[in-house]
Structure formats: C-alpha cells, structure tokens
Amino acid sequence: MKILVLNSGSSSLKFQLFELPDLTVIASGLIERIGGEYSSVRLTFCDSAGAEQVIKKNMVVPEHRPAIAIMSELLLESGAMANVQELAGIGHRVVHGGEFFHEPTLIDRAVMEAIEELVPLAPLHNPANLIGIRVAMEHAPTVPQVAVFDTAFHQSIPEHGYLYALPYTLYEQHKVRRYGFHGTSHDYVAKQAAEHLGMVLGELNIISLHLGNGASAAAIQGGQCIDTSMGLTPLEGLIMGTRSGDLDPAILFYLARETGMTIDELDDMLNKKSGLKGICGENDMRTITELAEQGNHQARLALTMFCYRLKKYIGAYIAALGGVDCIVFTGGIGENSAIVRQLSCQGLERLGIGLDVENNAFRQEGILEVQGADSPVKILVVPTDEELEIATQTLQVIQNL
C-alpha cells in the first residue's frame, strides 16, 4: 500500500508517493507554471532495477484539474503505481486552517466548507488546495483523504502571543490574530533535532528558522510553539524573497496619500516587489551572495538586512523562551547558505551562541552541527521534509479510522 501527498500551489502541483510501512519515497514530481503558456512537468522515480529515472515534459497545463490527471498518468506510466486501489490514503497540504483545525483532519464535506470559509485569509493558497482535494476525491473516491494544515502547529501559541493590540472586536468578529505558517516544517525539524541530540523534545527550548523565498521563525518550548514570526498572513516577520516582513503600518497610509497607490497596488508591492527583491532587484539568495562578494552595494545591503532581522528574532525568542538549547536552520537558504548562518549568529556569543566557521562551511547529507566546541547552544542545519511529515500525519489519521 502507498500514501500520496499533494501540495497544490497557486500555479504548481508538487507530489510524492510513499511506500508503506516505512514511508519510503518511490516517486516525486512537480508541475510548474500551471496556467502559463507552457508548463514544465518532472517525475523522478526508481525503475524495477532500482535505478533512478527522470521523466521531463513541457506541455500546456491550463489549470489544476488536468495537472492532477497528468500526475496520475505519469505515476502509472512509470510503474510507481498500478492503480488508485494501491493508495491507503492521500495527504493534502492546506495552508490556512484558521482556528478550526489544530491537527491533521480526515476530509469530509464539512472540512471542505471550513477550508473554503478561510479563503479570504489565504486567497492565493486555499483555493488551489481545495481544487487539489476536489479533483483527488473525484479520481479516488474510496481513498481516505487527510488535510494537514500549515497553521495547525502554531495553535498552541497563547492568547497574549497571538492577539494584536487592535480593538478586541476585530478578533471576535473577523478573527484578526496571528496564525503563523510553515508549521509542518517547524514541527518536523524540531522533532528531528531532538532525536539527533538524543534528548526529549518535551525538555528542549528550540528556535527554528525556516528560510526560503518565504521565511519564518518559531519559538518552540517542550515541542509546543509559543510564538512565530508570520501573522494573520505570511507577510509579517522576517525579510523574505519578495515580501517585506515587519514594517511600520503607517508607511501604507503615507504612500496612499503621497503617491495615490491603491490598496491592491500596496498589496502587490508588499508581497511581490519588496523583501530582497525590493532592496537589490534579486530574490535568489545564491545570486545575491555572488553579487555581494563582487562588491555590489545593494546586494550586500540586502544580505546584511536579511541576517540582521534574523538576529533580532533570535534574541527576541531567547527572551520569550527564557533561554534556548538549540537553534535550527532549515529551508533552501537555511540549509545551503553558510554566510546567512554565520552573519545571523555573529555577535551572539554572550547569549551562549557560538558558531564554528569551518564546521559551518562544511556540507553533508543529513543533519549538520555547526556550533563551536565551547558553545552551550547547539546550532543545527536540519534538512526539512514537509512531504514526509504530511505522509506521517496522514498515516496516523487513517490508522485511527
């Protein structure tokens, strides 16, 4: 039996197929630029001899319904799956679960209606997630399907941590509060860190830094999230690839008055034209690092600002936790950028955080420790695996049916 994990983005479909009982990956695929002039399709799988094979195609994929049909055809063509009856369950990443969902949930009509009700909080993501769920249920109506929510892990944040200092009626009537995102990743790497250190997760204070084009920090106490940097939406917090992160909200009023920018234009600017891209014109940290090394002032500024914001959050979360045992770097930037890790930890020695520059420059498969020999705080690079965590949580739900 197998478990299929679907991650439906606004213009992409990522999927992985796992073999039970060990949740071994047997196929993984990505369909990008759905709705564009041409879409790229890729499937990686192992053939009957155990050799890795790749199928690549460019084709027109107008929306998610044909994308899922293409995914099914690829899985059958590759031999990774014979038919949908092989599936013990399908796990879906759903970005926003609001206050409705605190854990992975078996999908039924009521669950789908609740996800749809939350569309105003995640207009780019929840609709795509819903399409993926609906089409998957049409293709495999007898297979249990499970929703795993990005926001669920952060539902343990206490009231004083998730509320904004706004009129309380806005929370009561419109549920304006901090929700947080990347929860599946923060949950996964915290558990991996505890296992690597041979310690009980319930006894650790962890600061998890998920750094990619989207970036967030989480303060994790005894396995429970007590604070996170993203808020009502994924715009708040750290500087990101194209998102501004924290800023004075009065800037928006000022720009509206002075430039005549509309709400939609301000929204577009903050989400798509700010962050690293806004500072230096690039949002890929690899390119920014190369330009900074070549002496490009704006690239160097973007890198410095990104790491300075990270450092501030590390300090704030040490205070919130009352001390930290372990800092975890994960995500595309967190796992691969030695300079980001170095600059983010630089100058924090008095807080017990000492990074070893040579260890930090080393690359290896799996978890890497980069703290110095005298550092009381462990600094780990932990590869995230959100799809594996979704598969694990999906399996737990269907085993309890």
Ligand code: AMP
Second form
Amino acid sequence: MKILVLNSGSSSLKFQLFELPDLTVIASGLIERIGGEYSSVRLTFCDSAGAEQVIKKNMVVPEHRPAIAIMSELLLESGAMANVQELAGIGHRVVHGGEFFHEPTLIDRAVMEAIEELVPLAPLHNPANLIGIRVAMEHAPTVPQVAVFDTAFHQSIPEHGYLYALPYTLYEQHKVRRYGFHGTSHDYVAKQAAEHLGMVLGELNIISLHLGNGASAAAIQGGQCIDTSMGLTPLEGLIMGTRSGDLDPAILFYLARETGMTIDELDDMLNKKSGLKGICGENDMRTITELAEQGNHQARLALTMFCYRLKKYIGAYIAALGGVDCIVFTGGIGENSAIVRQLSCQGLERLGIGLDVENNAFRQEGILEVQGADSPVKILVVPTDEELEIATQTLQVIQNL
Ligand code: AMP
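Got the form predicted alone; any chance of the form predicted in complex with the ligand too?
Okay, now the whole complex, with that chain kicking things off.
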C-alpha cells in the first residue's frame, strides 16, 4: 500500500508517493508555473529494474484541477502506481488551520468548511489546498484524506506569546493573532535533532531556524512550540528573499501619507519587493554571497542584515526558553549557506554558542554537527523533509481509524 502527499502552492503542485510500511519514496513530482503561459512538469521515479527515471514536459496547465489530473496520469503512466485502490491514504499540506486545528485531521465536510472559512487569512494558499482536496476526493472517494496544517505545530504557543498588543476585540472578532507557519518543517527537524543527539525531545530546548525563500524561527521547549517569528501572515519576523519581516508599522502610514501609495501597493512592496531583494536587488542567497565576496556593498549589507536579524531572534528565544540546548539550521539557506550560519552565530560564545568554522564548511548528506568541541550548545544542520513528515502524520491518523 502507498501514501500520496499533495503540497499545492499558489502556482505549483508538489507531490510524492511513498511505499508502506517504511515510507520509502517511489515517485516525486513538481508542476510549476500553474496558470502561466507554459508550465513545467517533472516526475522522478524508479522503474521496475530500480533505475531512476525522469519524465519532463512543458505544457499548458491553466489551474490546479488539471494539474492534479496530470499528476494522476503521470503516476499511472510511469507505473509508480497501478490504481487508486493502492492508496492507504492521501496527505494534504494545508497552509492555514487557524485556531481550529492543532493536529493532523481526517478530512470530512466540516473540516473542508473550516479550511474554506480560513481563506481570508491565507488567500493564496488555502483555495489551492482545497482544490487539491476536492479533486483528490473525486478521484479516490474511498481513500482516507488527511490535512496536515502549517500552523498546527504553533498552536501550543501560550496566549501571551500569540496575542498582539492591539485592542482585544480584534482577536475576539477577527481572530487577529500570531499563527506561525513552516510548522511541519520545525516539528520534523526538532524530532530529527533529538534523535540524532540520542536525547529525549521532551527534555530539550531547541531553536529551529527554517531559512528558505520564506524564513522563520521557532522556540521549541520539550517538543512544544512556545514562540515563532511569523505572525498572522508569513510576513513578520526574519528578513526573507522578498519579504521585509519585522518593521515599524508606522512606516506604512508615513508612506501612504507622503507618497499616496495604496494598501495594495504597500502589500506588494512588503511581500515582493523588500527583504534581500529590496536591499540589494537579488533574492537568491547564492548570488548575494557571490556579489558580497566580490565586494558589492549592498549585497554585503543584505547578508549582514539577514544574519543580524537572525542573531537577534536567537537571543530573544534563548531568553524565552530560559536557555538553549540545540540550534537547528534548515531550509535552502540554512542547509547550504555556511556563511549565514557563521555570521548569525558569531559573537554568541558567552551564551554557550560556539560554531566551528571548519566543521561548518564541511558538506555531507544528512545531519551535520557544526559546533566546536567546547560549545555547550549543539549547532546542527538538518535537511528538512516536509513531505515525509506529512506522510508520517497521515499514516498516524489512518492507523487510528
Ligand atoms: P527553499 O525555499 O528552502 O527551497 O530555499 C531557497 C533558497 O535557498 C534559495 O533562494 C537560495 O537563496 C538558497 N540556497 C539554495 N542553495 C544555496 C547554497 N548553496 N548557498 C546559499 N543559499 C542557497
């Protein structure tokens, strides 16, 4: 039997097929630029002789519904799946679970209505996630479908951590509060870190840094999230590829009054034209690092600002946790950028954080320890795997049916 995981973004569909009982990956696919002039479609799978094969196509995929039909055809055509009866369950990544969902949940009509109700809080993602669920239900009506929410891991944050200092009625009437995102990744890497260290997760204080195009930090006490940097939306917190992260909210009133910028223009600026891109014109950390090495002032500044913001969050979360045992770097930047890890830990030796520059420059598959021999705090690079975590959580739900 198999588990299929669907991860629908606003213009992409990522999917992975796992074989039970060990959750071995047997096929992975990605459809990008859905709704664009041409979409790229890619499936990687193992043929009957065990050799890796790749199918690549460029085609018109106007929306998510046909994208899912293409996914089914590819899985059947490649032989990765013989028919939907082989599926023990389908796991769906759902971005926003609001305050309704604290754990992976078997999908029924009421769950779908709740995801729909949360569309205003995640207008780009929840509708795509819902289409994925609806179409999967049409294709495989007898297969249990499970929703795994990006926000669920952060539901353990206490009231004093998730409320904004705004009129309380805004929370009561409009649910304005911190929700946090990347929860599946933070949850996965924290468990991986504890297992790697041979320690009990329930006894560890972990700061998890998920640094990709979007970036967030989480303070995890005994496996429970007690604070995270993203807020009502994924805009708050760390500096990101194109998002500003934290800023003085009065900047927006000032700009609206001074320049006449509209709400939509301000939204666009903060989400798409700020962050690393705003500072140096580039949002890919590889390019920024190269430019910084060549002496480009703005690229160097963007790198320095990115790491300084990270360092401030590390400090804040050490205070929130009352001390830290382990710092975890993950995501495209966290896993690959030695310079970001180095600069964000630099000068934190008095807090017990001592990164070893040589260990940090080393590259290997799997988990890497980059602290120095006399650093009380472990510093780990842990490759994230959101799809595997969704498959694991889906399996847990269907095993309890
Ligand atoms: P993600 O969203 O997790 O896929 O991460 C994407 C980001 O990871 C890219 O925008 C790059 O900035 C960054 N990244 C990927 N590989 C490297 C690398 N070797 N060095 C620095 N940054 C990298």
